[in-house]
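The chain that follows stands alone, in the form predicted alone, written as structure tokens.
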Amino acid sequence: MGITIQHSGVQQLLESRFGQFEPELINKLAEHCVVRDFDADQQLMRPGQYFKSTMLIVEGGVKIYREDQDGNEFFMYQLGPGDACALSMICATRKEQSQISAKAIEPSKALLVPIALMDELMTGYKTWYYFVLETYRSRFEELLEVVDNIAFKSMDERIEFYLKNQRKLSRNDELALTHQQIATDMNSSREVISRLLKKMEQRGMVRLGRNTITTLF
């Protein structure tokens, strides 16, 4: 792991990332937790991992996946600023093995919300109950609409839902990524995915450059 922040910016990342907490909540977190700076391409979780904590992104983003025993992985949902990983939760409440792996996807600071603390901040604070039952909700909705495209929408189409998800996350309309990057995440080649993002470009929705695409829809 990258290193440990540990002072009084802890409760101002808290401050500006969920300000929806009340502030002895805020204040409970930045007393018994730690931020974490993590370097792109570092893994925050793997298969098998037992959690002493959970984890709250406050900067940066992080994808969360699972990978076969060739190591081919297959993209869930990704995490942004303000956003808890539910499997992590799940996990780290019920003392049970991560069965996902989690990757930042540039430098990124997460907080580090320990497992002894979880029960006490879901009985006593309800900014953070109902934070927690959204996280769930949003991961769930996340993954439906995994599901759907791989069922029911054609690969151009996936790629095109891929790209929205990923402006929404870095509020960019260009994104830092290559055509390998993209097809790791969708579980296809790279040439499949290169031959639809220049179709895309044809039809004037998204322009490509070198390690970059920009969105135009």
Contents of the next structure:
Number of protein chains: 2
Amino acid sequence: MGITIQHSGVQQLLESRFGQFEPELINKLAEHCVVRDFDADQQLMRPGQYFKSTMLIVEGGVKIYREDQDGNEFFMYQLGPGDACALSMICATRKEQSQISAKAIEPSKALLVPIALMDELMTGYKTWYYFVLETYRSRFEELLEVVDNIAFKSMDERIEFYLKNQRKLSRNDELALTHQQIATDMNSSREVISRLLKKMEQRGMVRLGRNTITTLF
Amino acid sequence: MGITIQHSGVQQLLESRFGQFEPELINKLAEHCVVRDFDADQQLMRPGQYFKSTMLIVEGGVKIYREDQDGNEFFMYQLGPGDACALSMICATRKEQSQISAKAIEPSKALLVPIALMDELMTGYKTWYYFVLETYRSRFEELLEVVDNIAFKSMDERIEFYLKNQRKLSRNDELALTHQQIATDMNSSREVISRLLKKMEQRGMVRLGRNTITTLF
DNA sequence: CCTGCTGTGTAACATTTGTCACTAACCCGC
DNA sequence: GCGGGTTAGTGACAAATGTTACACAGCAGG
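Take the protein just shown as the form predicted alone and give its structure as the form predicted together with the DNA.
Let's see the whole complex now, leading with the same chain.
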């Protein structure tokens, strides 16, 4: 399954991705945490899973989904290097079940921080405490933006928002996406997405190709 | 505007509503915080506002809304005594603008905790630190449930969810709500709500009266 | 070059939700 | 008991989204 536990090199990874951490914190983490590799498309979390550690993304990218009982997906936001999964913190803290699912979109590395360490880190290291609060804050705001979108906006506006997001993440105007992928992420159907994308093409907002959407806005 | 700043009785209020706090923390808070009264329907927060303190609800009830540019509202969740507003914590911590609006649904009291105190409380008082994390966690989960609802569920299921929520909050099967209020909270229109409520009545799920909805499920 | 698979286009239709227009029922103060 | 305001019910229609069904284009492998 491509899972590798690495003990070496943790310190360097931490220094490069989490430069804001104080040196003693980095040492502490390097001492007690391991890095785990994930393949593209591998799940980092699934609904109903329990956590023994919280995850910091060191390399790659991770998509965070909400899933309902029937297996429908709904994409919420994406994490990159330097981000932490607020949910894994929350669940870890409470030893509770996860309500979401996370999937690596490319080969990724995550630092696993044992729950047992959390209290000590929180009270002993100011930069950790700020990091955790900032993580909560930004995930919360992302979630608010998600609510905004589905509560107030129509499908075409949401597609636009989605494409903008993808562009920012891939740092590329040409997106390698199928209509079906978008439909799944937005919990809609391919036909609807095709229809609306076509309209956007007519309005000159995108150029469509097989497996690619070029944003022109 | 019915705003009163009280300095007396803070300690008793804290003890009754936040019994989990350690005594030294209660003293600390009583020393540095004030209680503020809000009238029914008065706004505690509005979008674009800056915070100098974070708010703990001591008495009453507060509705948390998302608002869009056109002034549409979308109800997210409700706070009662013993709850804290995660957003006010987040914004306070970052001295940032609020993205939401909060309104008292009945005469309410809130404890105002100055931001300046946050660091000290967080690092010095374990029960405060747990309280803050638990606040983030539960708000985050409420927000996830909101996403769930609007992403996956149809209007009638959402109404059901809404009514269940209201019932839990008011601890009463008979809800004093107009269809228009529900429509506003759900960012829909009165006619739609009336229509669906009527269907629910035919299915025996509710009994409808003027200004009242009696839940039978 | 044929074949089969995946991705896309599109028409027709169903369903859900929103809007408009109007009526009726109820409630309160005079 | 009579207006006037608020709340609710309803039909007709519009718009958005979802569904079904099918055609077709591009590409990869034999």
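Numbering follows the first chain given and starts at 1. On a predicted model such as this, the values are computed, not experimentally measured, just so you know. Here the rigid core means the biggest group of C-alpha atoms that line up within 1.5 Å when the two forms are laid on top of each other.
With the core superposed, L14 shows a C-alpha displacement below 2 Å between these two forms.
When two forms of a protein are overlaid on their rigid core, residues whose CA moves 2 Å or more are considered shifted, and T178 is one of them between these two forms.
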